[in-house]
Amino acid sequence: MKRILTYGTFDLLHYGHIRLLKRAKALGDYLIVALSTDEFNEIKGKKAYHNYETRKQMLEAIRYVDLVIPEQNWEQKISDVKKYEVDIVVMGSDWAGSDKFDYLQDYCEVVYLDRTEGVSTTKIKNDLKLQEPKNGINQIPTPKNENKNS
């Protein structure tokens, strides 16, 4: 049994996380991810919108997903590997060449998949900031095709 494993936050998730989840599983039979705690992500700077448990919720009922383990820092890597006897840790292509993924190539096979053009947790968070509320209402832009005598 090839095992995978990859790590992140999965806060907004998108078709991005979808697509990156599809290919790491196919490229084994088990896929693990490595999900950061709300304690870790504050570490590194980033605010999560969903709370580790319900981000946890949400990749175990993706279909790609085989187990879902708690990412507390980033010294546990090679434990995790050893642990749950990795085959592959995939990550995106983003962290290809960072000292946090390649020393992993002493235990196991490393993969960087390239991400998804046009999408991201950081775009999307961004794209909602345009949207700026008016009168305490969001206001949703109707789409120009779209006919308003309907």
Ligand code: C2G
Contents of the next structure:
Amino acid sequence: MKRILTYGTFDLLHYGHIRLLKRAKALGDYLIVALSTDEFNEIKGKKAYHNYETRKQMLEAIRYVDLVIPEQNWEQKISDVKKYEVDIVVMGSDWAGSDKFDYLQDYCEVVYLDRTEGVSTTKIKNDLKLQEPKNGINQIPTPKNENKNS
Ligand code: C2G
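Structure of the form predicted together with this ligand (previous: the form predicted on its own):
The next block holds the full complex; its first chain is the one shown before.
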């Protein structure tokens, strides 16, 4: 059984994440996702919209994902690969050549899959901000006054 491992925050889950998970699973039989904890996100300088537990439940609902484990620091990857007997670590191409993953080639295969263009959690947040009404208040239409005589 070929075991795959990937890492990430997976906040505001989008089709770029799903495509990555789908292609990662297609490389083997069992996909483990090491999900960044809220504390680790602080270290990464990321503030996720959804907390760890919510992001974990969303990932566990995806058919390609077999197990979700916490990613708590940069240093855990070698022990993760050994503990879960990982054959391939898969990441998006934005991580290609980074010192955060290439060294794992001494312990398992490392595969970088093309990042999905045109979507990212940051883009989603920025696009939603742009759609807010100028006065910043969500206009809730007030019901028309039914009784014309009052
Ligand atoms: N991804 C992708 N296409 C996108 C956005 C993300 O293929 N449009 C991939 C990323 O390359 C990554 C995974 O989806 O492999 C998760 O992305 P993020 O949640 O942004 O993860 P990141 O912040 O890169 O965290 O230790 C490594 C870090 O935890 C990785």
